[in-house]
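Listed next as structure tokens is one chain, alone, in the form predicted alone.
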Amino acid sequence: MALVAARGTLLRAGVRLGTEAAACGRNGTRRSASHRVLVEPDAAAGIATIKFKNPPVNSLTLEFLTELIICLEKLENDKTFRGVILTSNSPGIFSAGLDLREMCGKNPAHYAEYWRAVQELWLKLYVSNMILVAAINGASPAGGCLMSLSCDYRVLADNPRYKVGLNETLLGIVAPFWFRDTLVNTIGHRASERALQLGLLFPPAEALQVGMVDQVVPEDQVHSTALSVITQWLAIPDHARQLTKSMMRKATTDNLIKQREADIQNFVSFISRDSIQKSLQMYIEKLKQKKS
């Protein structure tokens, strides 16, 4: 029995479907025509891997967002499937979580508009009835970390590049409640205290230690791994896993369900503000120096 109000419909989230609504096929089989997420389905396995494809860092745009909440959806709603691995079609870059874009110079109908997707795709992952696990194959900061985190289960290739945290403090920006809450689950209060307060990325070794991923693996053996871990969980029947899923996790779920429309308006309230967004136009001009 699972967090059916939760997840609710993508309707009520208020969500953009749209022409993304066909995104990820029939029974979310097919690869997506927009190319931002690739569904590649083992029907004999019960296994589907997300691949994220959306240049040139998969940040969490609307687009990315709304079209990974159908995908998910619709292998929730397609009983074939039972487990997924989350991963990305760029090796060196899982996500970059947040596009700031989306954050700067909109309206504030945007950014709310925004911050739903943004909630309803952590709900999407969170309380999913499916053995979801992230097989990380690149940096995963703020966003992208908050994905991995959201899974059952972690494996992060061994390159001291792919470092993974939630490092908002970094750019004048503060992790809300239900970020913090899935940290603290995951590594602990007094580790992720310091952790959010510091901004700090881990570099796979610290992750490991800490508690962010569960196994560090050679780059090549990422995606094969995360299937032989995905294969032992499959052995668990079902229905008690998916119970103690539920139980584990309903008390931080709940907490984002009754807030959650004063989250969105605290969220547009603090974006909104002249210093936030100048300091979000500065660190953009600055990514693109770095381009050029």
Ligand SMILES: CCCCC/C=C\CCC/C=C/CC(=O)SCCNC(=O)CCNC(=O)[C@H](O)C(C)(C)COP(=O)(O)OP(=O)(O)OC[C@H]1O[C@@H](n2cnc3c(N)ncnc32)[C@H](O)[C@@H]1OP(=O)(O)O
The other form holds:
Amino acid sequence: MALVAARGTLLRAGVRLGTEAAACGRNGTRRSASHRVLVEPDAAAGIATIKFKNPPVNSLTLEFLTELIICLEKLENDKTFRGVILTSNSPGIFSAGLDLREMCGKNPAHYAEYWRAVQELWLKLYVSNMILVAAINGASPAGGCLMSLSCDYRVLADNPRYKVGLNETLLGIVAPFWFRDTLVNTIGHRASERALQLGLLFPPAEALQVGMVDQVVPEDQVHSTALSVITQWLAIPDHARQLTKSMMRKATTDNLIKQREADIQNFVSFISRDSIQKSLQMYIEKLKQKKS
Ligand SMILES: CCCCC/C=C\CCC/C=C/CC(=O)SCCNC(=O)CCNC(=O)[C@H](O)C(C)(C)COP(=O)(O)OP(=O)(O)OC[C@H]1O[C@@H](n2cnc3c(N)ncnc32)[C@H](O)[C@@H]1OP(=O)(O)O
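Mind pulling up the form predicted together with the named molecule next to the form predicted alone we just looked at?
First the chain shown before, then all remaining chains and molecules of the complex.
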């Protein structure tokens, strides 16, 4: 059902499904028919690397979300691949999170479609049967951080500019309960309470200390470290690891699934408020002014 909706979005966006499918091919060569998601398959190793390519900052536009969802679904259904590395094709920015323009000045139907896609990406990532490792090679606020928190392991490049965290409150918005749950499951209740209220963005050493990431390594070793982690995890029998992952995470996703429509309605009414629209517009303006 969600995939059908996602495909509808892609078709409206003019993306041909035949070529999209080729983007996740497994013959070892890079296929780039998908515009915003590059997949580098290594069928022999059973690993694929997904590279985000949605310039300028890999923000999660509806089209990018949809391509990612379809790509993950194809990899999930292809038993060749047991592990996936998520990284950015543009070192410096992993992902700027949700696309602010998707949440500003649009109509309720658009907000609802957008939020369903955000939910879908999280659901696909959080309980994927595959081993997911985030190779965080750039800044990763809010929704970008959520993507990495939804992986099984996080490797962050050691660069003070590469901050990670759920900074929603700084924008005058509120991280929904399933963002919170994902953070609490990773760093615990007290640290989450502080991080969420203050909208903290952690530089690498602090991110490691609080448990937002599992390893901090020199920038040129992020991908190789992610590969060696995934290789270690691949040594565990899939069925045992998958059942264990499900045991740890399914209650969290079930909680969203059972109130998915209400969560969409909440988002639509929250984001449509004049005060929230004003906050977002001011934030976008601030980002622009930072440049000049
Ligand atoms: C009680 C009921 C609760 C229910 C509520 C439900 C839901 C509400 C919560 C919704 C959740 C939202 C989660 C999110 O992800 S919100 C997005 C948060 N993201 C950010 O704060 C990141 C903002 N961006 C940055 O900090 C920086 O851009 C950067 C990523 C660190 C990169 O810096 P730099 O390399 O210097 O690039 P620029 O800043 O110059 O940006 C270039 C370009 O990109 C535009 N841009 C940046 N981020 C975004 C974005 N997230 N969306 C869209 N566009 C973005 C930026 O404006 C520049 O554009 P121009 O070139 O046109 O000026």
